[in-house]
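Just the one chain here, the form predicted alone, laid out as structure tokens.
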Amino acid sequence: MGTLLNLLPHLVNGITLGLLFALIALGFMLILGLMEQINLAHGSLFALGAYFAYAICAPRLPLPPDVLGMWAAVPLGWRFAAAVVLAPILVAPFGLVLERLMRRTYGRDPLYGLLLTFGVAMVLEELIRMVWGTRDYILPVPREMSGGFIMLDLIWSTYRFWAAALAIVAMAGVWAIVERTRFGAMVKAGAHDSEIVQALGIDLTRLRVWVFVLGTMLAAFAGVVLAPLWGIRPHMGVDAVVPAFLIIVLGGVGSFWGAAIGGLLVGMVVGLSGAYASEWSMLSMYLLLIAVVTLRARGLFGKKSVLEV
């Protein structure tokens, strides 16, 4: 009993941050399932989310002096909600605009689409510096949200509960998207066959804009809801987009559970083997990642994609 104590918060950590990786995922798996590119700039999207949730709630928003000094009047519980909502809108066009650039590589080598993210992903973190420094910031959230609480004569982070609670939202809201309106079917027809569903009459090339607006708003919530874990710096995206990538690879490219179980998998395999070994906690992924596909290529719910040869 007493060593399944011991394990219960390294559990419940590693399944709140499944739950958090998961919807990292979520955004990178809709751009790759419906445009078959890897996003590499969707880490800096996730950053750049981060970022503008701390201008809106600390503030460090470019208004006049009075109005700023009324935002900051303002509790902090109505700024952080404030930040979750507005930060990924305000990211949007940065999405809308990688997605006009990557036209140029749609139907033609994979490789085209991976330089260009790349670059963008290097000039977003580039502006980021410019704009906000290099320095590390700390995202502040409400107090009812902050600090810790005790059951079964442990001490529990507060807030890990509140994200496990926004990214299982999130992701009940892409689930439904995805499954039960008519967009989510013809993103799921558009990754299939892309070819069948202009010939339907489906401008795939607004289906893509829509896609791709969607993933980057994710994207920038993911970050919102990391940042008071992770903290904020230029870099954060590499941390993001690492993860997100393995875990559309261990559950199936274009597979919504794929994205959901591979990020609870990952999750509960770092949070365990942190238990132990602290220094395999982030191997140990990998470690996952080569077992799985060494079983089955395609990952866990995967179908064939040009990830295969």
Contents of the next structure:
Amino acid sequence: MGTLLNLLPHLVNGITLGLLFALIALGFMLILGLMEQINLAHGSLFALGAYFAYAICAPRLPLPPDVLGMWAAVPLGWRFAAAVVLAPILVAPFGLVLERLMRRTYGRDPLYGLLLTFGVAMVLEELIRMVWGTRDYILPVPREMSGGFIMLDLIWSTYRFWAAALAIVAMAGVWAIVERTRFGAMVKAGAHDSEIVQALGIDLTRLRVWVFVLGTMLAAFAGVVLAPLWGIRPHMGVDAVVPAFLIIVLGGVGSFWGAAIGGLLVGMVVGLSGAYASEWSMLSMYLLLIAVVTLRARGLFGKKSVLEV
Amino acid sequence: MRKSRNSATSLSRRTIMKGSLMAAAASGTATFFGPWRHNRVWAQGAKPIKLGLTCDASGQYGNSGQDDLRGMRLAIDEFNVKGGVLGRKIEWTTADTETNPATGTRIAERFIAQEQCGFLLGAVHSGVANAITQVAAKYGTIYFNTNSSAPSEAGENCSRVKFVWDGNGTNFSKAAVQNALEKIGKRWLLLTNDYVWGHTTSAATKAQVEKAGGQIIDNLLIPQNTRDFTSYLLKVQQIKPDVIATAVGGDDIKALRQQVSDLRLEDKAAWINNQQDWPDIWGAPETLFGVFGTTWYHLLPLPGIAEFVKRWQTAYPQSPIPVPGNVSYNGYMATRELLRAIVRAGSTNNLKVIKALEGHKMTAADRMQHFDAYIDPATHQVQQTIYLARRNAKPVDKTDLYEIISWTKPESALDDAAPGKCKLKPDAEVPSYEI
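Can I have the other form now, the form predicted together with its partner chain, not the form predicted alone?
The next block holds the full complex; its first chain is the one shown before.
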């Protein structure tokens, strides 16, 4: 009983961590799964979301002093809510430009897209350094969402559970868009057989733009949600893109449920190993990946992808 | 990112040979120590002395590396304004070592073999410092580890060509442990960054705790680049230690501090952070808690500090950190002492410069610390004043984050185990060179 009581907090922690990992992977999954493009700039878009959120919340906006003063007087709760909504919208144009740049790589060796997005990631990180400098920032969180609460005789981060809830909302939204809308059906059909979809008169180019923008906004949203936990610094994107990539491969390219279950599994493994074999906590996610792809090369829910050609 | 100033004209082999003979004739015999294949003599005269500054600009210690660089550049600029050293200008080149030992090796090799840097300075990460040491030792190039504080740097990984400028984990542990054991409690938990500095620092803390009658109840290893500490913080709450001693650095300690503060866990146990680097706390002062070690603070009430801070601020009006901290201070002091040693040696010959450094004493006033310091001839580590600090409840300005609560003499914080582990090579086994 004692062992179970000791284990329970780490299981709960694993689930919340897993939801956050799944949130980070969501935008990456959308672009890779539906467009079959590996977007290595995902981490930098994640970081941009966090920085824009900071600019809105702190606030550090390029506005006239009196307007900025009025905005600063708005309660933090409203500013934070505005950041959650506006930061992804502000990052969306970066996704638009990136998608435009990537068009020449469509249908070619995936390496081209990979190299392009890697370069863009470096440019965006440098841009962040130029605009915000190299110092760290902390995204202020409303009092109601910060601090700790007691559960199972331990102090837990209140915000962490808010973040997990936001992750669930985002995942539900993506699932509804992909699985329950005409747009989602067209995008999936386009990914499956682009020629037929175009023959039916659907503008696949425009669809791809929307998918890319949605993926970009999800990356930025994840950046906003994770910023109060991880802090904000120029290279924070690297911390996001690696687990995102790993989760997608683990869960299976193109699978929504693969990303969700993959995220939860990674969270659980990292959380439990952190508690009971701390020296393995970082390595554990890679060991999990090796174990899964050894047994099932396409990941847990993966289907055959054009990337395999 | 790489910066270079006044890059030296490339030299032909014939010029190098001529220069070698001339330099050898001018400098007497020192150049000809050791096996021929190891010796290098470059053309001298008015040729600038070139320093390779191996500083992280990215990775876990990217911020600290750049603050280190600011201190080094200030020292170089001050010497150049006065005409350089031995009538020669000082040039510098730098490259991002990326908080990555493999990159450190590659850059050190390039600086020495291709860019003809006569001296290397830099490093915050002990793995990077050790990697640079291996390359420097191969060529006999003098290397100043400015900011890596792993006890192993002046212990098992010491080198005749390396000088270590920061206080190490043992120094800080000795200053902190006894007092904390007596006043707080005997059950200690260690949080250890899973690399050389973390391991050697926690080992030093463990030794001090056990020697003083305390008990280490667990040691949680934290992989580098950990961003989510919830598992560890839950574990900490389950274990309920009296004292939590952390050897966590760079971006990792920033994330840890933020998460501990958010949970208000700073009061649930006593926290001792072995060493708190200034760039790791600037920007997030609200997450400063517990007791921590440092070697310098810009508001110490000592002569010369205000002038130094002013010079530093004049040199870097756009710096993301508005005042120098311990990292920039170490970079400045190390570079200044290297250039002074060249002057004392009257030569850039590495063996002469090493001799000018070994056992060298520096007054407290000159180093802007409370006690005199010296370079230990047995380990090549600078033995200096060790400060303990905590968050300042009554800051005089927005940079006044620390309240200094104690300062320990170098002799009282000495790493006694280091001389037994450090085996310095004799002159005959060190490749000699002169630039």
